[in-house]
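For reference, the chain that follows is the form predicted on its own, supplied as structure tokens.
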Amino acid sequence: MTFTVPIDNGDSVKIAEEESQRTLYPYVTGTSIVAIKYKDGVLMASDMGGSYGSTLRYKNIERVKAIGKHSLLGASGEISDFQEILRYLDELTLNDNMWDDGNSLGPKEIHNYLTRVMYNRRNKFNPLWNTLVLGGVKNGKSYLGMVSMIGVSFEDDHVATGFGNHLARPILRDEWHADLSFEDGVKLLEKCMRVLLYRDRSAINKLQIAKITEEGVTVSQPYSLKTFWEFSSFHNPTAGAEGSCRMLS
């Protein structure tokens, strides 16, 4: 890429030549998203932290958004890339609405679209640094799926990204069932988010829970969980760990 700058005599001079650049690592990132199906639709939880490296720089970032009439999107990873994805989806839903044919894109169509977008950017060696969770309800059927930053996608009854894939999924496998009520589903998500708060340095105690049903999307106001930090293992977390040493008196 060549940059040209005009000078006073009307001529111009080339001042720099530079090859195309790629995002080598994310800058401001969000941590885990946890989502489940319940008897009336889909529930999704995320905290509102944005980490600049290892610094919790931002504490008011919404990472769960409604998409069209039938879908709900959550994202881990680079916040600016998530904003770019939202721009793509705004264009997609606008074009869909312009047909004015009485139909609208459902969650499965949005999920397939996101899979193609992420895989396409991966093939250009310029990926969008996000892991996406897409949930929705259309024609009485709940849908929940996930897409990684390289376009790997799948559907499931419960999904989690980031640290949640390691710490929340075991809880969900033990306690999730298809007939969960809204109240029980919220309690289950709060349990998962509390574990992540204890164990994930990037998590903050400020979260939102969103639900989507046939009636539409509702996103809760931010709130905090009750926590307990007096567990004995928290006082000396490396005690007994392989390679740890004890202070000699």
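Positions refer to the first chain, counted from 1. C-alpha atoms forming the largest set that superposes within 1.5 Å between two forms make up the rigid core. All of these numbers come straight from a predicted model, not from anything done at the bench. First, how it differs from the form predicted in complex with its partner chain.
Comparing the forms between the two forms on their rigid core, the Cα displacement of residue 227 stays under 2 Å.
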Second form
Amino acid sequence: MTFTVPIDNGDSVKIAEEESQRTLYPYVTGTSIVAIKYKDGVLMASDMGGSYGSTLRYKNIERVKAIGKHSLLGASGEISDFQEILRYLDELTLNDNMWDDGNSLGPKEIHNYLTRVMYNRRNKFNPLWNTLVLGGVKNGKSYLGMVSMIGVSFEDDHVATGFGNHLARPILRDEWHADLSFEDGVKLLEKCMRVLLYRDRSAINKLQIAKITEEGVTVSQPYSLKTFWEFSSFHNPTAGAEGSCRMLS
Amino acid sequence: MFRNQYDTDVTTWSPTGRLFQVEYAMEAVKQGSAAIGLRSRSHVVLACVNKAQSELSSHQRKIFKVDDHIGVAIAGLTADGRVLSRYMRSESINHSFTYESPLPVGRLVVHLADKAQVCTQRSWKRPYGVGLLVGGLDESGAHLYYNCPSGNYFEYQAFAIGSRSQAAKTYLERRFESFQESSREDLIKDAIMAIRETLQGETLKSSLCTVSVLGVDEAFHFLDQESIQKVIDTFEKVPEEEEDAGEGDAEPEAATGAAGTGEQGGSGDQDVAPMEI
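So the form predicted on its own is up there; where is the form predicted in complex with its partner chain?
Full assembly next; the chain just shown is listed first.
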């Protein structure tokens, strides 16, 4: 809609219009994604929360989705942008299937496509406010990569987004090794997710673990981790740091 | 094919359901010098006869690299071929940039065919006057396609286009069943022998032909003159009687001495001047 707004600089109206159309901050966000390569493919874990600022507003959001036959996409950040990306990928995979010629887009191709999309949006100062994790298996080769909202992209054996960068990566660096079994992989992811649950304010105790192998994608039913809140430090949280406010004692 | 009242416009049908302009465009392909393609499970060989405008000029380029995994040989209006090769290179590189993955040749060929079809359905355009033999790889292995000015494309095990291609086709028809499992070397040899058929009597020399190869583990590249000559020498015993000009062929390596094959050399034509291509 055109509206005239007098502004001091020369080209007034058009810029005012554009300002309101660009993404300036995220509104409903998902927190970390943690993913690792294991013996048969890739495992990806995320919780099902969507925060509205500091409110844990939505508790049933699936942040990991299957893409085509060979890939899995997980996203943290703005949920509506994630849904937009899923629409782009839907169109992409639809056209790929329509060729019906024995060729198909693998995880590497999708990762690079997403990198192009994210980077181009960043260049227009209208980013898709997500950090994406793309994992998959094609022709026996596992693939795991990440793209950020500014278009930084890379591949690795294990990745984490958001708070996971700070809390999960150190664990993965210490304990990940090649050819993890499925059980060990899940244990490792649960360890990371438990730390995130304790320490990340926007995490909720309802998570899904998705697995992708040559055969295809399986997303687990949502479940909770067992937590323990009786640590002695939790009993008296302000011990040693009482400060001047006497209300808590 | 004779002139008739329905052949002025590409957008005019004849009463018998033909588009004559498109068919005339396919005639133009037959005027160009021969180009040949063959494929096995893992390799594609494209070869062509070098044709020069005159004794003074160099020969026209008929084989183009589109990407590491795709090559194209053309016959017909070279200018149209050059433009289409540029289009193919562009499509290939755009795909590589977006997906970091090679464009499957089957998809490129469909884009090319769709582009050609447009020219058969616009009154202000004309069909491209060039036939393209596209060889390349995709997930299912090596493929060879022929794109024609009508906008059709076909997949082949082996094919030849251009002038005197019928002779090459006859040769290929006899042997195509073995191509799928052929080794790379045998495929190259068959390509050169098919080229020889189109020369009909002229002595086969490496300077007369261009050969290119691509494969599952081999990027598209041209074979150099020496390698081509080596292959020729394995089956062509050069009769030196009338050759005073002393062209590239050295005295035949008697070691391999393919007895009888090249003995008669020029079949019908007596001493065709080697310069006349």
